[in-house]
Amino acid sequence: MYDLAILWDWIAFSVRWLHVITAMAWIGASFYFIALDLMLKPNKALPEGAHGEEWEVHGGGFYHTVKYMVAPAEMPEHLTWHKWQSYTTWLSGAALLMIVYWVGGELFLLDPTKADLALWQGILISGGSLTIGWLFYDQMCKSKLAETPTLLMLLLFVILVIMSWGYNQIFTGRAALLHLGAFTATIMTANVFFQIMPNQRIVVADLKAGRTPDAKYGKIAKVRSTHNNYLTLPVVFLMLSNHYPLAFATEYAWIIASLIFLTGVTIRHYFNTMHATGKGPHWTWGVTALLMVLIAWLSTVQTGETWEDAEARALTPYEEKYVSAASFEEAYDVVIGNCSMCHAREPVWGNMQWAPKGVYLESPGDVARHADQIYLQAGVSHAMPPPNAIQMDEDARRTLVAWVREVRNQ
């Protein structure tokens, strides 16, 4: 039965879930210990080796913090390690990923009108792109320009740029962004698993060991660390965008893509310079909004495919066998009479300017090419068309719920 197609929408939700949950926890903890590390205080009274003290109350508590900026003396009874948000957010992510836009891929991965590309070609570059970041930037922070941390952010971010253009000549608008989310989520994971869990494991076996842990580890690990933390926000909008035409479906969504992450890092330079000071420089406040006016700008500068070319556009083998269905004109008249005045190149609903999450519901090949979530969202659910909109009626639904199992149960 094509009800499976139910069953594997519950499976992409919920390890959607999981991914959400585990990043929270990732997050969270990332945000709180460079919090913690750039409000420590000194204190003469601290054991010998300690950088510095923190004290917090939370939760009908107070704590006290100490940090040793290489070891303490001798191993505690009792270590914990975090790493398994890191691990678990980016397994997840890419499990999701594999759901969505492999499984998927026909319809969320490739875009015809950019490339011509078989499903196994587009897995295969999303697959593989993925590595290269992160190739290129451990082999950067080895390099002498760790010397010159400024510069070395600058050039990682020429390769975001580089890899956001690449992404959107290929992908669909929400794959392009989901990607280059990715992209910049293995780095942040793969820092964690290659460098800085492995160093601290030298410090942890020199202490057993009774030698002396050399500084350097602790410092490659911080190196690390710091940049994770500058590089979260960006992700976390990249991950959120497939949500937001405005931030995928535009002409200029690559660049969208690449002035977020300079937003990121102004927000981020705020709340850092306040953990150490006190005081954060509100100049970034306004750098920020400069950069969301210029995006939001940006995101209204329309020139894709017209109605005229997606009719001459000839159809993908995918959505050939959905529009030579003996039910496909039936079908294609109710989503026409009940989806198509908002999923429109020009929506006509209200002030609606873009179609709902860059959706098409016009030509025959828009209609077959979205078959899947038109019987999910309008066939099997009610979740469109909104019914403060359109109240669609039963045997429509029926009509949308035969037209996709006739094809799929063939």
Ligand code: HEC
Second form
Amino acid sequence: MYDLAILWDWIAFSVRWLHVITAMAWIGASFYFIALDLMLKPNKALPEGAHGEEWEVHGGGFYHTVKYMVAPAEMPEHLTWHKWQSYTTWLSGAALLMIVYWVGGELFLLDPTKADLALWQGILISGGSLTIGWLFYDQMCKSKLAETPTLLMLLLFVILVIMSWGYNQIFTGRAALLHLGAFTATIMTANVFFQIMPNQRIVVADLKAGRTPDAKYGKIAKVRSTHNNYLTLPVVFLMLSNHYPLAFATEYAWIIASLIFLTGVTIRHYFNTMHATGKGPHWTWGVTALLMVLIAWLSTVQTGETWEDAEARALTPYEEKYVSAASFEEAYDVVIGNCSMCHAREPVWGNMQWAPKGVYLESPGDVARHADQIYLQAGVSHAMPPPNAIQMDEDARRTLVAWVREVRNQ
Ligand code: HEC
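Switching conditions: you have the form predicted alone, so give me the form predicted together with heme C (HEC).
The next block holds the full complex; its first chain is the one shown before.
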């Protein structure tokens, strides 16, 4: 049977699959080149213009790489460019953001307890902030600030903290952290697309034409690549954070996200130094561990919303549609009986301390907002409830399916 929710979930899964693969290729290549760069050894026998060489062994063969700082004496016929890993990661990420947070915005993007936005307004802020963020950052890098890279980096951190706070004022915690990740990753890809690649093309063209390339292009690439280097790890954390409600759904999620940017610097600093000198500064691990302890502690401060708050809140039009269905009453009873012991603001199942994945299924509004999720997790699949906790019978599952289909077929 044709079913949009099922089709959509498979599209989402496929795009996520693609996104993770392209991101691995991008980050893998970028880590590889950073390490290679730092490990190059000088050798007098190298041709003119060569800065250093590295011998590596991998997959049954030996590789000999030579780096030419500005360019080799003669441009080779064939050049491999490393850019598609970055572009495809951004494109698949943008598609996934639209699938999960725009199309699924009623559930994953909007939080009526924070801001009273219509879905189109949320989408506008989502897309607009990513675009404006890049334009602002780009101007900053082109200004005089570029002459003091440390100050520039500090300002970038301040902007990220402001964005972290801002996103958390209007979006669900989950969407806030994800958007902060997307904001950062957009800057990283745009650095490659709008700056590093075009400049490299100018340099190649200059060399081919026998001109000496302007040294400024190398400097620009260096500043932007350094930012990308330090931003990589926090972006991955933010992208994974939606699996951990303690990271995204607690009072100080915005501070947690801000602190993660500092761990990105401490961890990368260790590896950068280690590859360059053969020995890393061990204090960076101490600082990273302290930051993680601070983060864990901050996450124990829970958001104040109680079950009474949730009950008292006015329904959004989307929720209203599902609550007013004739079959809602019966479906609601099934959810309360089979889901709420875990998916509650104060769970009562076993030693559970917080709702899994931050999914609350208590008030009618909660249940209505999660209709699609309930349909997929407990209706057409048997993912929920966990079978070792509760065995939910087929009749109960059919009740949930019937409710969601009733609303969809209206
Ligand atoms: C015994 C506790 C328990 C009960 C009862 C339970 N769940 Fe869950 N639920 C979990 C856990 C644990 C997870 C997180 C699973 C994971 O990490 O992949 C979860 C995750 C979810 C998610 C989020 C899935 C995702 O990947 O985003 C949804 C939606 C959900 N449950 C719906 C339900 C529904 C609907 C019911 C009742 C029919 C239900 N759950 C009953 C423990 C429970």
